[in-house]
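A single chain, nothing else alongside it, follows as structure tokens in the form predicted alone.
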Amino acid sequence: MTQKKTVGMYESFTRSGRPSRATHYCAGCGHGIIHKLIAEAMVELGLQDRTIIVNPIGCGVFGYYYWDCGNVGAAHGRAPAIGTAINRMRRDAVVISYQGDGDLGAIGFNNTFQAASRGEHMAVFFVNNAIYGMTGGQMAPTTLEGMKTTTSPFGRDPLTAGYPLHVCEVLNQLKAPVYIERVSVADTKRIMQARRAVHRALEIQRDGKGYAFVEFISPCPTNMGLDSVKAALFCMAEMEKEYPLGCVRDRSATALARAPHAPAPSVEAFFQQSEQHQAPAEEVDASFKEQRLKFTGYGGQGILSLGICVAEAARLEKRFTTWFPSYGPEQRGGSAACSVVISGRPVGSPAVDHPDVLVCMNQPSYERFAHDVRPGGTVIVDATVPLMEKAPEGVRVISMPAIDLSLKLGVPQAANTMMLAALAQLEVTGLKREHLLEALDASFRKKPALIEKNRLLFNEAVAWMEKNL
């Protein structure tokens, strides 16, 4: 009798620190069979050197000790996200996501659902043994009704725990998947059917045709409390009744291969294209006193854009500079702030806890940050803010009607331009006015019609300050 040598797996497994041909799986577990089917298929299809398998959290976590190909570990349930990243970076790679029912069906289900909806180019091999295997036999999303586990000792009750999750059927509602099939490894005949499904899924990856999903009904004798034979019989008699075997979808014949990546531009070509947008390289200037500025208000007032404008002006003067935003989740109305550091030397930290200059566009920002300004510093606050609280001793406070001026001039969105003019007129940034204006122009590069208008608004704000301060 001759034995066929397993290909695609390492000659010896050194997980325990010494060479062995034994895996860590329990006797009768289906993982070892599925590992072998995957390894043989990738070799037979000539994909071994292109294959990257994303290993899960679960019983299959040590797969990288067995598969002789590229392997990447993933956080619990996040294998599809890792596979997506690999796909975007390595279009030539054949990506396999290998996951169990807890990893895929519970914590990672939305990752799987969204990757399938996008039609990511990967083969997902989903091992369904209806129980959490690695952590002691708790109830899983795929646990059968009435099935006893350590966390459902009286059997799964749909009234409190819901019904078993049918992953293939859920994914079949989506447009993007090319291939979905459910197989079993409970006996020899079923293993041969599973072998064909693995080949089909990897052929689809080889040909660049899209998302393939194969679910394996697999025994877990240890946590089922059964011997190997009875666990396999349970899969055939009970699990396959809940999870019917068969091909749910196969569109591989009509699916189109994805287009190859467009060649990336050379480094020289990239810089040649963007040279016109490059600011001069920074230069060390020990005589320039570091300026730390903070811009605050609420979303929609152009707070972040104002900070970017100042930072860009600093770059035009060959200063070292950083821009560090901080804002709430709301697009409009939430708090918004950013910090800008301008220095004649490399900047150590972009965070500004005690600014030299603070710009406040609303009352909460003034009340929150005015006390942090350094002695000798400046606070520029919008005139709509009541100055109920005094700034620290030695801090100059300038009330600027930026919002009212912008409304009067018919451009309510330009209050930040008014504040930029205040910074220029007060000369508190250490930057030249022409560079602040040049940075303002650059911020409207995509809307050239607004460049001249904002210049006019800038000048109106300067005129107001010359008259009133």
Ligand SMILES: Cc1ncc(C[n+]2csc(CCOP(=O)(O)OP(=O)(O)O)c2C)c(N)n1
Given for the second form:
Amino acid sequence: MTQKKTVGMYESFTRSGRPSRATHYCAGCGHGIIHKLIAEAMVELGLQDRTIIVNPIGCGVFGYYYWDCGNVGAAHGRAPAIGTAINRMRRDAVVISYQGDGDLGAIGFNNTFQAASRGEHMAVFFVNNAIYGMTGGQMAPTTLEGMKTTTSPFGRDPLTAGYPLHVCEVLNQLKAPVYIERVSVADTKRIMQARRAVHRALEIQRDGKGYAFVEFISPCPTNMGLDSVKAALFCMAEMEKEYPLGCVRDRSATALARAPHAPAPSVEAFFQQSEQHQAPAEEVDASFKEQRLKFTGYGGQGILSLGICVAEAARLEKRFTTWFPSYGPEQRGGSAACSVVISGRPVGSPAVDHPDVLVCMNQPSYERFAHDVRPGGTVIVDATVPLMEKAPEGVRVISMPAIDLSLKLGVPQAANTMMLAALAQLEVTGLKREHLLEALDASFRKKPALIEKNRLLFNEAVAWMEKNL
Amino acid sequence: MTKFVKGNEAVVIGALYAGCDVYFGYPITPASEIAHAAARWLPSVGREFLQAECETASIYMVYGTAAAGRLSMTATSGPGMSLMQEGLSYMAGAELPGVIVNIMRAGPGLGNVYPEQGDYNQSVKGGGHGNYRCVVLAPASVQEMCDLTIRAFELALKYRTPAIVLADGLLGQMMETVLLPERALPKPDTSSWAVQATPETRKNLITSIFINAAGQEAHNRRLQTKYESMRVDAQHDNYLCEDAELVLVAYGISSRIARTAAEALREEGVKAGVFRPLSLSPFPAEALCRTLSGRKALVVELSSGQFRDDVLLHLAKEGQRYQPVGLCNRMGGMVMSVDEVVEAARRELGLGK
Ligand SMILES: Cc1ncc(C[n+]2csc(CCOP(=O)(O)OP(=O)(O)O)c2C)c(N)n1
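Please move on to the form predicted in complex with the named molecule, as the form predicted alone is already shown.
First the chain shown before, then all remaining chains and molecules of the complex.
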């Protein structure tokens, strides 16, 4: 096909490597016509500098040879995802996603569907030629029943290969799209209607109104095995029976333009504001004996927050601190655990294999971890857990009624505060009580009403320990 | 100013200071906290967050952002990373910058959500089709989760190529203190190559297709030259290596365990040190050779020996005569204890228990 100068297209198609004014399309192919309609519309609407066309994989892959606007090549089926990002990052852009029926209706259908459902600001031009052109005439999702292709040599059998996919009708189930129309480029009258549809889709982009979708019934003489005239006739006679032309939806008159971004603080200002609780930077202190602690129990007992509270106290003392939780299905399965390392130098392994201090709020974790405690270490176990007959060698075991006390005081979820008090009273963390308390207060900074309450609970636990230990 | 955060959250802090305009991602354990933090923080500072419909979409949204001359990132774990490989290849081919964080979990297949380093080859050797490789950085602390994310953005832009931050479930989930950067990086000027919907950038073209073979070969040679030139940005860290008789070679979380093991070995009178690459691609090969020369080496990794094989390859390519390099590894979400590394080290040195 030779081309006279068309607006919106390069005068000579040098990007093909061979300066030429002929496109790479076969005679009678609909792609060239659709390319031209798009090029003309973007110029007529004054959008050429703002237009970015995402080129597909399929026969349209070389669109950038021709369109004189911003061009981005996509992977097969992924143009909607790429267009999504472009329209969000360049709000002034008029984003066009140009795709064939394999690209859009098969490999990339979910990306198309989801982008439509999100109402992305782009015009999607969908070339339905009922076949895979680029790769040699294989069956497409849009191939008609009984139609012979290289991968349906006996004709598409819907019982094994499914039925033709009606993309416009599927997308019409979604709320977000602003405009959906099916047109054809099989004859002049139809091309005039296609031209109007392209304009409408681009006006919607110009006005920032949202998602527009135009399907083109388009002849592919080469792979349909027909000459140009017969291919066009096939489109009009056979394809239009399956794919009726017409506007499926147009709410462009009422759709609202998208709102501009609200002003926002800089990242520096944002973090400055959001951080009320300031801890000093860590300092090396060779005299500090590294403490390795493990907190265990059931999910919901506040095990992880107890560990964080101790870690925060350590930070107040400029210690190098790590906190590492159990996570994933283990956590959902009911058990919770975390490890805390407090050190006077950068911490190596954050995992605690042999704790100096082990806190157990339930029986399974007591039985599982008590024997890992280092000689000279301490186990604080809730009094609801029966103690093992033989205590681990060289390890002090303290039975503490944390759950019971917190129940009696009417705050059953605060057993972890009782355990914190035990840690402070036993002086096993190497941290000062005032810092443990400060960290406890800080952990409730979003619920200030609980600060006093937890202080009270803390003191009750200390009183219990003074009396009973 | 400091903050006590999870490694996964530190990644987002880094991204914000690096100027990341938008985050795209699909949930997966143990990386999801990255998306959670991004969903809270990016819109708070006027940037965008979008939950993609799948990881394939995520990576092409990263591609699209870069094509438009802006900065974005995504984060995922094993299965999602596998889905992104085609997109990474396209980004490398089209020379587009973007940051991908892989919080590695155990595989193959669904595996489990516990820490592993089994995606080493996938990340470091390309992973998708064609001749390319990404920048790959390997943080070993929550601070580095922030700092190396920033670095990843810088290198992605400098070389116009995707950069991967390769961490694991343990680094992602653990909390440590992060010192926040003083100020954010300046906005990059991408107008010479990106498609920005402006008159000046109208002729710019983003594509990875060179339809004639000679052109595609020339493109490949250019890419290879670029990857070679990345050598200058290789980064490593030596810990107690000067007088070491045995060097533990490890990256990421394994290097933390190696570090404690080296200290424990020294307490027993064994002079051990740790060589740790911070960048796996470009790899600090010369530094590795210098450090290992004349010393015994033991690789500590949470994978099958993928990293050890690469250490051997780098030594060989640098012309170092073959030397045995031991392996202490765990897989499947099991993390080696310090004791295990100490024992392996003693075995390597021919010392009894
Ligand atoms: C992931 C992937 N799978 C397969 C291909 C091969 N491929 C290229 S074009 C194409 C089909 C194109 O058909 P369609 O989208 O209908 O466009 P047309 O060529 O008919 O315009 C295929 C399967 C590819 N490039 N990438």
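Numbering follows the first chain given and starts at 1. Bear in mind the structure is a predicted one, so any value in this text is a computation, not a measurement. For the two forms, the rigid core is made up of the largest set of C-alpha atoms that agree within 1.5 Å on superposition.
Once both forms are overlaid on the rigid core, the distance between the two CA positions of residue 11 between these two forms is under 2 angstroms. Once you line up the core between these two forms, the Cα of residue 35 stays within less than 2 Å of where it was. Core-aligned CA deviation for residue 458 between these two forms: 2 Å or greater.
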